[in-house]
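One chain follows as structure tokens, the form predicted on its own.
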Amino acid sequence: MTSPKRSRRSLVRPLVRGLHAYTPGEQPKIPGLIKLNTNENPYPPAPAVLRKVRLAVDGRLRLYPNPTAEALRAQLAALHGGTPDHLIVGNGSDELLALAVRCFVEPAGAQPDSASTVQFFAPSYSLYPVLAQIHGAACRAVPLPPDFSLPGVPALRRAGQYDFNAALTLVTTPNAPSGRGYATQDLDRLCAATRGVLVLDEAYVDFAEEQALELALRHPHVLVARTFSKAYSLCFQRVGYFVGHPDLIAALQKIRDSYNVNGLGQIAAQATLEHLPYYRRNFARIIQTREKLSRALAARGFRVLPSSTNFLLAQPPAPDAGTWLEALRARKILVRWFKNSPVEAYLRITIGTPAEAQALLRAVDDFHPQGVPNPRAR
């Protein structure tokens, strides 16, 4: 006699079943579309970096990569300070913020409260409690100011709702998607309060007036996280790191999937740090973009928060943004609105070329042309 069959639903945990996926950002194949909705470069990478990928096509494909990104974090090392068991190369930041999560992190339940805990400040990264949820840890979010800047630790304590103690806590600075900049020294005081580990997530960080690296290698409970994607131009590779104390390295290295960078991704990564000068004059250009597209648009009523990044977010005159997610949409310019959001009055606006900023300027102007009063400028 055979078991009935379980529904297909099922056989999948609950915990999965009632799971938010994190909504990567749209990657539409419209012909003409200008996209300005996922932070990406909009410079290549450098010519002798695709000539060194081009060229590493041939007969190693067959093999493994080196397992560790062994060469790759000793140039990392060189550029940082520390030695190569002070890092940690993942398939991107994220697969080391999820390796982060399970490595220091307790399951909901399986020990005090605070043990179970995934800290971040919100609005922040929001893969943060996708991968908290994906682990079956509690979430903690601690509501940031309104004007998103970080709060300090005396206002943490009088606050009550940061955890000084939860078993890990994420920061994103310069933050994201508000594109505030922190101030080393204040992301230093709370580094010194907090006791679990801190992530230190440093995404934008090649756009922004302060970098804070240096914690990492000061607290040894503090990691900072770097990515090749957003300032680097190598999204499609997949590259980030971990800096940090050679214990929580350690510690990760014992849970990372094997071979998880792949060799191609190696050598692009490997390649660009050779040609750092190239970049920062790309970071130079886009930062002069920055500056100028904020404030064109501020002229044409819109209101644009500060950015330390490459991306702008930016709450629009009348009518809403999502209306006007969909006008500028409509004119083959895409942009980002967080919908059900503490940003949803704003639209979040990559930084691309100049050529690409005048065509948002034009596509804003045909669909709300100049000189409509900003009812916020009374």
Ligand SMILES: Cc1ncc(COP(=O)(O)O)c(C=O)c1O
Second form
Amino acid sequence: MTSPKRSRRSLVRPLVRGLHAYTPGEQPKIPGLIKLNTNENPYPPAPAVLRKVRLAVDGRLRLYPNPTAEALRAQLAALHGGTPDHLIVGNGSDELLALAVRCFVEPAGAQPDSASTVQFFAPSYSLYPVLAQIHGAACRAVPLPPDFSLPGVPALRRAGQYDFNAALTLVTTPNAPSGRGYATQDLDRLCAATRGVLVLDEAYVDFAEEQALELALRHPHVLVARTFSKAYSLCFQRVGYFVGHPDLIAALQKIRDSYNVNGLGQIAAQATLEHLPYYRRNFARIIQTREKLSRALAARGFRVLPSSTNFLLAQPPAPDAGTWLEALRARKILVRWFKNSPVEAYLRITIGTPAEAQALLRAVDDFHPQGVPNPRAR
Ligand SMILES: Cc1ncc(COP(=O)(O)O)c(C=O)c1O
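What I would like now is the form predicted together with this ligand, since the data block earlier showed the form predicted on its own; can you produce it?
Let's see the whole complex now, leading with the same chain.
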């Protein structure tokens, strides 16, 4: 006698059934659309990087890649200081953030406590709560002040919302989605006061005034996350890395997939590090476009926050951000809107080329020809 079939729904763990997956930015198929919604770099990889990748597409594709991205880790150690044992490479920094949750955080039991807590500031990278939920960990979202500045340690103690013993704290620096940069000195104080593992997620740091990588080499419980996606025009290849104490790195190495970084990604990242001046010129171009665009939007009634990244968070004038999103989309410009979030009143606009910035401004003028100054604008 066969037993009665279980419903397909009941085959899936209750935790997974209840999950809301991370929502990535839209990847549109509409021709001619200007894509300013996922913080990709508008400039291509260096020509030599493309050549190296093309040259590698041959019979070697049948072989497994180096399991620990050994050569890339050696190059990164030479660049940042430390040794290859201070480095782990991942399939994008997203993979490493997920590994950090699995490595350092206990799934929450009936009584969630610090050991089962993933902590982050709100707003910050919207993937963090999803990673915590996938793992069955507790989430602790500590609100940022209205200007998105990093609260000092005394203020965090007074407010009582930050758990200095949380198993894992994830800090996006510069902050996303606000674009606000944080001083290394302030991050250092936060690191010194926090007892659990603290990840400084520096996905956008190449567009900022300060970077905090030294903190990962100084504090044994601090990891710095970097990615080749944004500043190094390699989103497609999926390469990110963590820098930190060899004991934490060794623990992460234990639980990753055997061949987690694809071979072409390793080749592209290695070649990238041989052509840093090309990328540094692009950072300067992007920062210049960012500052010009910021002024031009402010002149059109947008309230634009200062940015240390390759995007702007801007509150459009009336009617509202959702309507603006659709109006710009109708004019072939795609930006990001975080509906039902603390930044619902804003649009996040990736910095493209100067021509793309001009196209955005034309679309703004077309939708809002009056150019009425926004009373909220600073
Ligand atoms: C703050 C932050 N961290 C990490 C990532 C992930 O980068 P990667 O492409 O390396 O997975 C992103 C991507 O949007 C991000 O915004």
